[in-house]
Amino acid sequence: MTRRAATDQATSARRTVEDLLQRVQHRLTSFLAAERAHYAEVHEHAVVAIDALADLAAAGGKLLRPAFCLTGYLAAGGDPAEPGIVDAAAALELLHISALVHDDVLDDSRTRRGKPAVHVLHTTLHRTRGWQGESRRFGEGVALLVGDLALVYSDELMAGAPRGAFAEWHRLRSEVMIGQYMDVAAAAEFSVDPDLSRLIALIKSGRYTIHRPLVLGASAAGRTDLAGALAHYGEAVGEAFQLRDDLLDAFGDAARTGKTAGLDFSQHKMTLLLGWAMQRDSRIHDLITEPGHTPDEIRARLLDTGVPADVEQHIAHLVDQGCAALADAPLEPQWRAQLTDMALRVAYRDK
């Protein structure tokens, strides 16, 4: 095959994924619109949670999980005209929205996708209208219910997916919940344990974002033989994705990321970045846990340890490791190229 032909095939593969992602966005929009129309006839309050979901779905998320699901499906030879795979990808995005809404409560995040987080919006609404009870409790209660509704809807959409996707779907959902608990517990303990930090990042983020969606897509196409290679790729690239997230939280621009900066500091998240840094400089622990210290102080101390640069090197190693896992996998060249491009994009994103 000539270089031009290979380039054309890679471009075609990317466009097929992009076209399907547009169908996923349309499926989400039309599904939520139909739910809203139904509940608007019940009562004006009945649409509030649906509107919150629709706002988040329309706010321009990265659609990473749907993209990896669709790529796994297409790379496994799946038919792009099959409507069930669009439902599966849309279900993954609603599951993600559920996790985001709950995450923002757990982390006390103020913004999400450039807008006030659901619990913040409804806390403010309660306070400004002078309603009964505690405003914060009301806002967090609404957010929990909105997140639960997204979880219910994700299952409803997944019911239309190819049956081969179901086993991986169930593993993905339970795994992310368990990973979330481990993250909360590690933040409470705030003890230096880089091995545990890596495990949590892998379970609650890496597998959930890349590994499981990829395997789910391939399984939906009936290609469980690809699971091993996709798992090796997904776990390595998934860890790189989470490490980039850690760096963006510490050093990123909130205007670009669309979420509150420095949450890992304020919520005592024991990320691998912080774990490695504390091994070199124990004072960082006190800067984070003792009152009176600014995020800028913490950032400066982190840079002094040299750990952020080491994390960058580790990200590069993980991307190489993940892409190498595809070398002998039975994939068409254009899908190997697509997965390589996706690995680079998630590992070196700026938001």
Contents of the next structure:
Number of protein chains: 2
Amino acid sequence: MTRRAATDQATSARRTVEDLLQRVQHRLTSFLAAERAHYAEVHEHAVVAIDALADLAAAGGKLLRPAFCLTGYLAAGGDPAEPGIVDAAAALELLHISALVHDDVLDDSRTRRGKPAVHVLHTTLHRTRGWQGESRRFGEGVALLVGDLALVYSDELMAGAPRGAFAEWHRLRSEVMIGQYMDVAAAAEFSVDPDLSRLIALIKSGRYTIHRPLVLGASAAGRTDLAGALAHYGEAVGEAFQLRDDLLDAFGDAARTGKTAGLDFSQHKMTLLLGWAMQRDSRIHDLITEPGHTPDEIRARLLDTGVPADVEQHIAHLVDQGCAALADAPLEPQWRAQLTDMALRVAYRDK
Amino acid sequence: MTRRAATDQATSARRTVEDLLQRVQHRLTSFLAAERAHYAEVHEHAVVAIDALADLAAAGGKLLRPAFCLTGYLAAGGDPAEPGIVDAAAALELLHISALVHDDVLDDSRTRRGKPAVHVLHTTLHRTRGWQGESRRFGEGVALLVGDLALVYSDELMAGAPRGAFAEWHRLRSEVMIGQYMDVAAAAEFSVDPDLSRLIALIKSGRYTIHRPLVLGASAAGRTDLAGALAHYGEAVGEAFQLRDDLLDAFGDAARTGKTAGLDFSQHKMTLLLGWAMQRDSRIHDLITEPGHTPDEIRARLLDTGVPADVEQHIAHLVDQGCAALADAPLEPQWRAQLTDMALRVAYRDK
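Return the structure block for the form predicted together with another copy of the chain; the form predicted on its own was the one displayed.
Zooming out: every chain and molecule, the one shown earlier first.
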């Protein structure tokens, strides 16, 4: 199916998803506002962490995980009027906000959603006010607690979800934490191992962002029979998503992404892009690990390997493969079209 | 009631609690072993975070929160054969392990349960192996993820608990995160404010360790009518618990506690003990914030204020007050005796 045809067929399905996404955003806002009202009675300090979460929720992310969850649910015939699925989708977004806040500490990323990352903001605040102790420990400590609070709240929202969603929710969460550890460990060791890079991309991106949210949604609608097809789709499209992430980090526009650019270089992330490039040109390993090389120098050398162009081709192949996995699944045409459209959107996004 | 009489009366009740605590420990061990088996199939790196949790669980803490949860449940007439209450108690312990791992990063505490703290262990590993990046960021990042994993697993365990437990579980968790933030912020500002110190002690210690685990247990048994009396008991005994914590940090034996001693001094924790002492002797503020003063110097000056002796008296008063709050509650004598015994044990512990 061409991109245009898929987009047209998916219009009504997409509209239903978008309506529900607005309810998800509203659920998040009103949940955090109720918590804020509760803790405002306690002490002025008691609302600081909640306000940090509300700011991130309001800054508006891509809502990819809620969108896949809702799509999985609706494609499986779930009732759009069921409030529990809005809770589940809101829980996925708050879990993601937690992961972002903690991730930014792990990577020492300076900006998020176009603003200073939580740890950066509070490190600066500590320094400006001349408070006791080390500014870095304070700022990173606050981010640690803000992320913990988001993790706890995500779970509180999930309590309202349909029971069928829970097994996938549990697996998704432990898996993303373990995937993150594997990513951090691989960056520290920085040995070229594309199989490991691919496994990490599968676990911490493909499954977390696409496969499990989709299956969680379908399971919430009681349709475990769709799990196999959605898993194949999610893993392929998820790998495409991660490869696009690698390309955006290396070559994207920080003003568009709202994130620090070139972070994979400075944090020695053993991404698939870098792993493949290093297999062709071992000098890239040195450019990244030796001090004094600019991101532009690394970018130029990367382009010389031809790997970025190959990665583009591979992304196209993965999208085809993901969509083909749905060919025989018992899905209505509008939902197959919506999933095709979503695959194209995540694989060809610019932020 | 004298300590001896309370202890005797509580013997059979305590035995029931201790039997259940063994099942809690076993549930934790087998849950983590099953997760380890699952992730061992994925990659050798995928089990590192789980092993860190299993080590902490095996090192054996005081299991205070599980003990209060089980006591609340049994005192409220809950069925000891119900597996859900073991899940709830195990969830509280794993939540606590998460808090300890993250706390040790916040406070840069070097040892925990007699071993190097998680972030210390992984910082050292990174340095020894000569890995890429900053050793501190790696070690603290691993601790962040290990704590996140414990938080997620605690919730997974809680999924098996009786429904009545959930409201208290949710409040307990957000409250402890917010209390931790308030503690960190108060340490940074380091202004003498015993009302704020007391509020923080109430939120992050009294409610988290005693009041809410008790009420969670009683609610799991369907007895919300006990909530008021258990809250009064828990808040008073919880304050005694925190005051003992302050004394142990200042004057305790690190070999007994398994924790770094004098951390409240080095981390500028505005504890109740220090707040009161500074109200009597403002020089203590300087001893703590100026570099170059030894813990022994601060300890001697603290003793001179007479505050530690007053705190001992206050602890005794709080224990009386907490136990008096149970006088008219509809509890069987053996459970009232067990709660009295537990109050004495937490208020007069040496680790």
